[in-house]
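Let's start with one chain on its own, the form predicted on its own, as structure tokens.
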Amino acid sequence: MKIVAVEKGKSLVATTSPPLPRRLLVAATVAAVGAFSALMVMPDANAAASTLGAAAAQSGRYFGTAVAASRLGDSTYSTIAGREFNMITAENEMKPDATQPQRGQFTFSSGDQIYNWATQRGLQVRGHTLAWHAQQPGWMQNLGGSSLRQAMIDHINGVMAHYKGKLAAWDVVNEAFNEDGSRRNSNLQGTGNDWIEVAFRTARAADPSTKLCYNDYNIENWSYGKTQGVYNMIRDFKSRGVPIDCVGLQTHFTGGSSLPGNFQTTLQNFAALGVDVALTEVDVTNASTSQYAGLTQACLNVPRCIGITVWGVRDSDSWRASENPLLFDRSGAKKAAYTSVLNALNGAGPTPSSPAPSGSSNPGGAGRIVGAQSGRCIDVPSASQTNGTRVQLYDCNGQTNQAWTLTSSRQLTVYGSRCLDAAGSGNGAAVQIYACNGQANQQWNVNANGTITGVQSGRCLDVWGTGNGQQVQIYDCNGQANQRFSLS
């Protein structure tokens, strides 16, 4: 988002990391996007949507912007972003500079205000910077070797704690390679080539239920040397069981460095590793149509790509204004580019699920619905299939008893002839197994941040506990873990 990086022969764009998250229109079919991800909803696939969010939730995928708390207060910005978009990135309230000014005091206002915001609308929101070489407090940028190592760690687990359960994904480690691919020589690169191993696992200790991500500019193109060695990091990590969920490309398309021709293969190459990938910070030097449009499409033909966030709401809001490079102008009024991106996302068909998790079981088309506070999977006690009888948490076991299909009339179904069932309408109705008979206490909206809501009631399944045997029942929706669920 500031520097530009020029080699011979062709601009390139290095960018800081920005933001992105909001509410999917429920519907008719889903589409799960890996172990970690929250259950995304589709709508009918003969009604064309008619906002960007809508439509990638067709497929399964969200389209996401960065938000800037500040601007939260201009109506015209602030509705755009709340109609279009259902993935919200905080575009620099997150980062190491906003959230630990000096060393142990944390401070979280301005990004709660943009995960409030969010949140109160049913958008997701991701976690937008943990380790970085700009952006960092100045005592930061005064420390080397192992002191220096433990701030990073301790930031880590200082930021995480407060977002515990809260996001759909961190870019935990933002910009750590040169050109040519080699490593940068940051002051965290100077504390041991291992500094990103550990970030990662410092994160994946401190939240297990959000995605992990490694986030770069300049890595579209598969030919490129930056591609490369980023790709031999992540193969690396996959190989070693270091804890990586997904690679963020950030898509900043300007001057010589536009849509390349393998970007389709790069993301391919990629995902064939066993992570997803998103596009991140996206924007294209005077909206250029066919670009937005081929990007777009790159992601559509990928099934482990799983979103697409620009970076920012109208041209006046972008780092890059003078080069008018969004899908709304100054007046928030569409552009050609967003039309060309609606269009795209309407003309996808459903999305492939990620492949679930080593060892799980996902017979017949159905999957496992796991609590994300808890890890454990919705559960028949016993196997039964008395009508009436409660559903629990439970460790996942991959039996029949564990596993639910979502089908096209909003019905979780179990054993194929019975559904999750809403025992009635109020607070701490009770949620159990009953015969399918197609009313409105047996649909279910599968949405956007995790929440899974009655159609009868509009409350959110809901645990007490995280511990074996725990009971579910609908409550109020309060965004909480308790009540995130993701299929696998």
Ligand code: G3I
Second form
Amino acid sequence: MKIVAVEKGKSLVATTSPPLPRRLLVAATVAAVGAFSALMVMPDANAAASTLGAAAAQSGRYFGTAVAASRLGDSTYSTIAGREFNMITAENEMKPDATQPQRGQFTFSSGDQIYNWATQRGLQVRGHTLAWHAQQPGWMQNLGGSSLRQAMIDHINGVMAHYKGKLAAWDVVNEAFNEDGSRRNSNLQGTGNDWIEVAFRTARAADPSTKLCYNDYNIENWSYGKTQGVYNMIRDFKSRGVPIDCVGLQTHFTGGSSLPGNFQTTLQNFAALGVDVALTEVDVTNASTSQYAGLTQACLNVPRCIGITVWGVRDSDSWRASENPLLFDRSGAKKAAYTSVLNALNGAGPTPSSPAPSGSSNPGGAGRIVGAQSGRCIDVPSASQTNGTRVQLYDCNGQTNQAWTLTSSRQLTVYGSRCLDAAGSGNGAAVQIYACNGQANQQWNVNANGTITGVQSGRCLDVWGTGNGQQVQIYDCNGQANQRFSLS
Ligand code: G3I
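Could you switch over to the form predicted in complex with this ligand, since the one displayed so far is the form predicted on its own?
Then the entire complex follows, led off by the chain already shown.
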């Protein structure tokens, strides 16, 4: 909580409704400062967050975990998972053997169990994984050539149709490279070297709303052959327009691997190709605090590193349980590594993460914010300049009350002095204009997928309808078209 004295006579809006003790504090302070000032009450963007998800959200990132459906009935497990994390990956339940056990017969019961558990708690979900040499159903393992190629395409279409519009990202292709940077000699590779790009093109057509990732392990060390092999493929894809949005670095620093000194360089170099990067399956032998803090800081130092996922909750839940590689011990207590990660995340402060995607932002120049669903512009009603005026959708008209500027500090300004401002951080909080004040509730990440997320809340700009006068709010990001906008 930050209490800011402002000149009497200026209009005041409390961005949050303080609970009673806070009100008493405010009242006492009002009395103390006397007749020449009043108080504006604002959340303190620099207050330390107490969970991993909330701490990561301060910089526009997420902090996730892999979840096993079979463990959700364990209350210690589900309590920690629901409290600490805001991104969930199904550890096994969305893989090919789980989702299409017989050819043409899709089953989503376990995957949906995880999806429903997560979204009922307001958590986002990453899809893992569609095309992989491992965990193929038996019928797929026995296919080859054009039959397997078609089976892969059918599988991607079938699974992505079920989760269409629901997932933050999909690991479209998993672990397709050898350690020396050549392609892994799998049955999928046997269908032709173009199988990976076919998978990505199929995926984009199946669900244009979700981010499409290539995911692999041992690609954290920049000078390693496998890293170079994957990097060259991503560079090639970007140069030829193959649809790819992100690279997942699994970051298994177990089984003899450890944090390389050039990890941040690797993240930066991938990001420079025009993709997001994410740490997707983190675990570290004996949960070394220095390695956990180091990998977290490396992500925080790279604007397009959008989030971190650990591969399990407690040590006993890990695929490498004997190495005790996670952030919670077997009883569910926070380990020293947990604190090292939380402190690193809190140290990042409100600095936003994703840079605006090229072509959709306009730092320094005013432009329109157009809703993808409505085709209408974000508009300040009646060209009001009054603090607290709620913004709406309206037919685009080129007037100054629809002209927004994305600044280098992530503000969206209108009329030069007013900022797009979230009047709270919960679902349904109004989005209004207010005098620019540098707080996190006035900072926005313009994301590659068309969403605009509040740095303070982590929630998306959202409208419930398409007509003139429809008011804008923030709401949990859900991948729908009413949460996508273009800056032009
Ligand atoms: O559920 C069955 C159980 O009924 C049976 O009795 C038992 C016998 O072994 O197996 C159980 O299934 C196991 C499953 O995990 C659930 O525990 C599988 O054998 C086992 O192979 C499977 O391992 C998973 C592994 O992927 C398979 O490749 C791990 O849980 C999962 O953590 C791991 O995750 C992978 C990522 O997807 C990709 N990156 C590497 C990462 C770690 O290997």
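Definition used throughout: the rigid core is the maximal C-alpha set that superposes within 1.5 Å between two forms. Here the structure is a predicted model, which is why all the values come from computation and not from measurement. Residue numbers count along the first chain shown, from 1.
Enquirer: Once you overlay the rigid core, does the Cα of residue 318 travel 2 Å or further between the two forms?
Expert: Residue 318: C-alpha displaced by less than 2 Å between the two forms.
Enquirer: Is residue 404 displaced by at least 2 Å at its C-alpha between the two forms when the rigid core is overlaid?
Expert: Comparing the forms between the two forms, which are aligned on their rigid core, residue 404 does shift its C-alpha by 2 Å or more.
Enquirer: Align both forms on the core first, then report whether residue 374 has a C-alpha shift of 2 Å or more between the two forms.
Expert: Indeed, residue 374 is displaced by 2 Å or more.
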